[in-house]
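Next up: a single chain in structure tokens, the form predicted alone.
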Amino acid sequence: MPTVLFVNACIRGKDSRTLALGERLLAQIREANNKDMAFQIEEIRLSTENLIPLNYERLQRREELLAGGQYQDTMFDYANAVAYADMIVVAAPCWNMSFPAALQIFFEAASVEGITYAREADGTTRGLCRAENMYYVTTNGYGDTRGLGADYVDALRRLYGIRELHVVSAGGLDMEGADVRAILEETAFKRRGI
């Protein structure tokens, strides 16, 4: 059964504008799929994961792994969320610019050479995912509606072989008047290639 990889790095849960806006999006992908596949949501919530970045102790375990071809230990279970996922949305809020740091580990974890991504011999590296599209949803209360995170997983995108990023954002939530009820419906509805 097809999969949509959900990673969501909404720290403020229930009360957070991106992960309505992401929901609204699972559910357009869910209503554009419906008649076509049975898929099923595999949601992995940052605020719940013990995330731990990599040091030099974790470095080498994860060499080790590597090396003796333990592609299927835990360690490796976020890039092989991601390297097997049909599709991926990824919902975090603009945070200092960029996106919350728990996303930033989690990305850390799932870039692997030999599970999202090969090397080739000159150098050049081959994605190795399956999904084609990734999007990614995020809100802003100021400024920039895709902040510097958008630009970030696109790179990202581009090493794990996904051929198009789709940016579903919405921004000037916490500007002056903002209406941003009108906001999320106005960019929930845009039209999107799901």
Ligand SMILES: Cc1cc2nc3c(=O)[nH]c(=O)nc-3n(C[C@H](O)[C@H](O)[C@H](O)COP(=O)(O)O)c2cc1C
Given for the second form:
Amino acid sequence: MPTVLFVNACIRGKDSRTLALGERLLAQIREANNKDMAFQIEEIRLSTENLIPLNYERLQRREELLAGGQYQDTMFDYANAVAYADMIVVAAPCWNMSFPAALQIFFEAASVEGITYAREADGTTRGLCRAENMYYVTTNGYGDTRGLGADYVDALRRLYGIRELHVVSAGGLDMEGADVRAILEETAFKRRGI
Ligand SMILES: Cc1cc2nc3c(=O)[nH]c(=O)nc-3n(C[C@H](O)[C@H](O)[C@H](O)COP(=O)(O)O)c2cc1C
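Show the other one: the form predicted together with this ligand, since we just had the form predicted alone.
Below is the whole assembly, all chains and molecules, this chain first.
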């Protein structure tokens, strides 16, 4: 069954406005696709994952596994989830100009030569991921732009060989007097008709 991978980097859980927006988007995707095909949503909730950044020992283990062609090792679970998803939705608030560190650790684990991308003899890369569309859902406190996080995710999207990144961004939620409900509603409304 086709899979939508939902990478949930909304650390504040049920209090997260970004998660609320992400759930609206997933509902819209479900609504738009249900008539054509059934699909499952696989969620990776980063706030409850045991995320370990690469240290030298883990890096060496990873290289050994790759040299031995052991692409199914659990060390590559995130990379395989990204590689085989039919669509990817990432939801993350803006933290310190980009996104929470948990998401960086996820991408570090997911970016694996031989699984999510390949390197050609001339040094260029070729994406190996199945998905054609990736969504980046984000909110920020003070800005009105999509932020550095979206630019970084767009660079990874190219590395992975995914055709398009769609950014869903609601800004200025922590500004004095901001009508958070209205801003979220307007952002979600813009995405209707996916
Ligand atoms: C640790 C931390 C760092 C933040 N950094 C920024 C920032 O750099 N720029 C900004 O506009 N807002 C920043 N914010 C505000 C959040 O982006 C904003 O409140 C966002 O809507 C939170 O999303 P959430 O409700 O999904 O948790 C930060 C908030 C936290 C907790």
